[in-house]
Each structure stands twice: as structure tokens, then as C-alpha cells.
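Only one chain is given next, in C-alpha cells, and it is the form predicted alone.
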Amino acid sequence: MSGKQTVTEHFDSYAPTWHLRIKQHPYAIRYRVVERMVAGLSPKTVVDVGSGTGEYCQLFDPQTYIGYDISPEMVKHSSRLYPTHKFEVGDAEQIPQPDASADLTLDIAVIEYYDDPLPHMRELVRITKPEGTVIVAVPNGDNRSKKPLNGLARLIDRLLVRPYKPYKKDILHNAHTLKDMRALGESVGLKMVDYGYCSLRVLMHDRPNTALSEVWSDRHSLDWLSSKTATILVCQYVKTV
């Protein structure tokens, strides 16, 4: 994992302005897909690891939802932001949780920081329930998009001789295949049920990429365009150990 300092670090420094990406594309419509994944279930216990500033909690009943985080910011702003809900500093490496206590365990953008995923894996099947739901939300290592795209965005700043400014990658943002969490999930006693790709980046970031993104997330009978062009990949397990 990166650093957890530099991991707490970072979402610190974001947590007053991070309940605001709800509204950018990519994070709603992941949410979007959270939402339909539970809209079926009646969890009486959910524990959300990695609850930022808690925009999920909005999908579940106060006295069934606990959220946890590194970051004592995202903590603060989360409690803030629902104060009818409750939020704790907590390490997604040791969850502060008792075994097989959650009926439903999300967990949205988390493994991506770690180089090995199977621990945390593990520690998200020792907090939930037999039968129980796990969501596990991560970018996409399908995606094929992304570097042509980049490439055509550093093409047009030198037309337009301007400076290209690449992401600076400060902490791990490790991407995953469908393959990839299939495989990672049946080793930790963990069982595929659904899954959903989404934030589509079939053009530039610019509206008729948003507009065709809205459309086309989502949609298993797209797989074919989506799994090689969604940024980010939404997985639905039950647990069967």
C-alpha cells in the first residue's frame, strides 16, 4: 500500500471540497451503479470502508450504516455533512468491526492503493456475514482508452503551444480487470454476482463524452465497448464461505 501517512495525507488535504465530485461524472455514475446493485437488498447492518465523505450513506438507514476512514478530515466532513449517521477513523487493514457483523460491506475506490489486494480482500470477508453482499468499486484495467485520448490531449497542447501537464501520480491508483476481481474474489471465498462498468471515455472529456457515457454505463449487452473504455469497474459478491 502506499504509505498510510501519505495516504491519510492526501484525503485530509481533499476532504473540504470531496463531497463536491458526487457531482462530476465519473463519481456519479459509479454511485449511480452502487445504488442499483443495493436497491434490491434490506441490509440491517452496512459497513462502508473508505466512506470519504460519506455521499453513500444517502443510500441506507442511519441505524444500519457505519462508515469508516483513514482520514480523520474525511471523518469530520463526513459528520458534518450527515450528522445523522456515523462515521469513524478507521484502517481498512484491521476494520474495527467484529467477524461476520455486516450484511452488506461496501468498499469504493479502496484496493487500488495496495500493490497486494488479497489481504484487504480477506478483511472485507471476515466482517461480513455468510450470504452477505460485498461491493468492491476499482478502476478499470480493461480500459484502453486512456492513453490515446492523452495522447491527442498532449497533440493539441503543443498545436495550441501550451504545456502538457500529465496527472501527477503521488499514490498508488492501481487498476484491476473483470478477470482480474472474478479471480480475487473466489480465492477469499468471495462469489461474482453482478458487476458494472462505467464513466465511459469513448471522446475527449467534454459533453458528448458525458452524454454517450450516461447512456452507455452499465450496460452488459455494450461489455464490448465499455469493459475496454469504462475508467472504472463496479464488482457485486456474495460471500460463500
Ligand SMILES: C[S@@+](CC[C@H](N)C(=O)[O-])C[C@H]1O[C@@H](n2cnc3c(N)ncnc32)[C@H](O)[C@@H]1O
Given for the second form:
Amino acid sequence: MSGKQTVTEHFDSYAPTWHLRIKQHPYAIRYRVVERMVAGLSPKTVVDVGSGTGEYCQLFDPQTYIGYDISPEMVKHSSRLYPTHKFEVGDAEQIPQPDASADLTLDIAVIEYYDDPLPHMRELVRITKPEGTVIVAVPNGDNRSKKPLNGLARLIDRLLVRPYKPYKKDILHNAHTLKDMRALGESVGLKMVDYGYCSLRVLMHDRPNTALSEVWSDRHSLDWLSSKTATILVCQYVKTV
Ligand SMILES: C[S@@+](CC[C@H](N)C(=O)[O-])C[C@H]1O[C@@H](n2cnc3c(N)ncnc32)[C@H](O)[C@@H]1O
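To test you: the structure above is the form predicted alone. What is the structure of the form predicted together with this ligand?
Below is the whole assembly, all chains and molecules, this chain first.
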């Protein structure tokens, strides 16, 4: 279990270089999956919960967007990197937003740090308008490629000399399957309407534009293969309550 204090200290220490990760393959593909999901929406209010260094704000007008993060250092760096957008310190379980105020609520890679994602999910539902959209990204629990390929991925990481620190091993990082995420959504009044997979970390490291990555990731025609190999799952829901 990782408490909020541990999570905050963990991300405070990662904040100065977190923005560089968006260039790494799975994170870049995740950004594109979210970009595809929001393309048809015209949200007047977007709340980005656990906004990190704020990269997702680039998809939205500054007037519509607010990012909250529990880490003061993340908020400091996001405000420096994207000065036209608004970022504040805030806890995902007590978001300082009125009920039913967001057309679109993002929660990209946050629930995995907690044993019980329910209070957090309920809070996302509370702040979202009826019929509004909620997008949640998590580590993909159906991935079967992770163990055998981890050693290879680590070797590639070392050869490429990444400009940021590798992740600490003692922090909780719960994966969730598509089935789990569908059921978790239903339990709080969210209907899953779409999902996307972000493919193998070990492939095309730091080169998100390669053709293979594009074909492999986020294509429902390759669902079986993607579900077993993707490192990240992105779920799009509509609020039904
Ligand atoms: C893996 S990072 C993802 C950051 C960003 N969403 C992205 O995709 O680049 C997780 C972020 O969630 C934040 N976080 C963790 N627990 C939180 C909580 N209870 N409330 C708000 N933010 C939280 C962390 O500080 C960190 O910035």
C-alpha cells in the first residue's frame, strides 16, 4: 500500500523531468489515444485529475481547462511549462470542484497508486455533468508480455541512457483489466463507451512515430494481440447517473 504522503513525495521527486516521458513510446501513444477520444467533444469545462506536468492541457483551450495534482512540485512545473493554463494542488478524493460541473474529466495514470480506487472514482463521477465524459488510464492488467520482456526493456533503457530516473520499485502500481475497468465504472454510474491500448514498451522505444507502433496500438481489429501486450489501457466512459 502507498499512502498519499508517500505518493506525494514520490512524485515531487519526479517532477523536474516528468514532462520528458511524453516522448517515450507508450506515453506518446497514450496521449494520442486520449487525443482521439476527445476529438469529437467540445467541452466547456475540463478537469484533469493528477495532471502531472500538465501535458494533456495542450489538447484544450486554457479557458476550459484546470489541472489538479497532489504533488506541489508537479503543479509548480506544470505552471512553468504551460503558463497559459491553470494548475492547482488538489486531492483526487476531494477535488475542489462543484458537483456536476465538468463536461470532461481526465484521470490519466492515477488510480493505480491506491489499493481502493472507489473513493477516487466516485469523486470523478461527482464532479462530472450527467452525460459528461470521464477518461481513465491505467496499467493494462491483461498484459502477458511484461514479465518475459522486462529484462529486454531494461537493457534497452540502459543502452539508450534515459534522461530521467527509473521508477522506484516500492511504490504501488496496480494493473487493471478491461473487465475490471468496465465493472469498476458500472459500480459508480459510468458506462464504458470506448477503450484503447498503448502497445509494448519494448518496441520502438522513444520513437512513437514508427509505423509498427501506430498499427499495433489502439486498433480494435488487433484487440487480442493488443490486450496481451499493451502496457497501458485507456477507458472512455459516459456518466449515466
Ligand atoms: C503517473 S503520474 C501521471 C501524470 C499525468 N496524468 C500524465 O499522464 O503525465 C500520476 C500523477 O498523479 C498524481 N496523484 C497521485 N495521487 C493523487 C491524488 N490522490 N490526487 C491528485 N493527484 C494525485 C501524482 O502526483 C502524479 O503527478
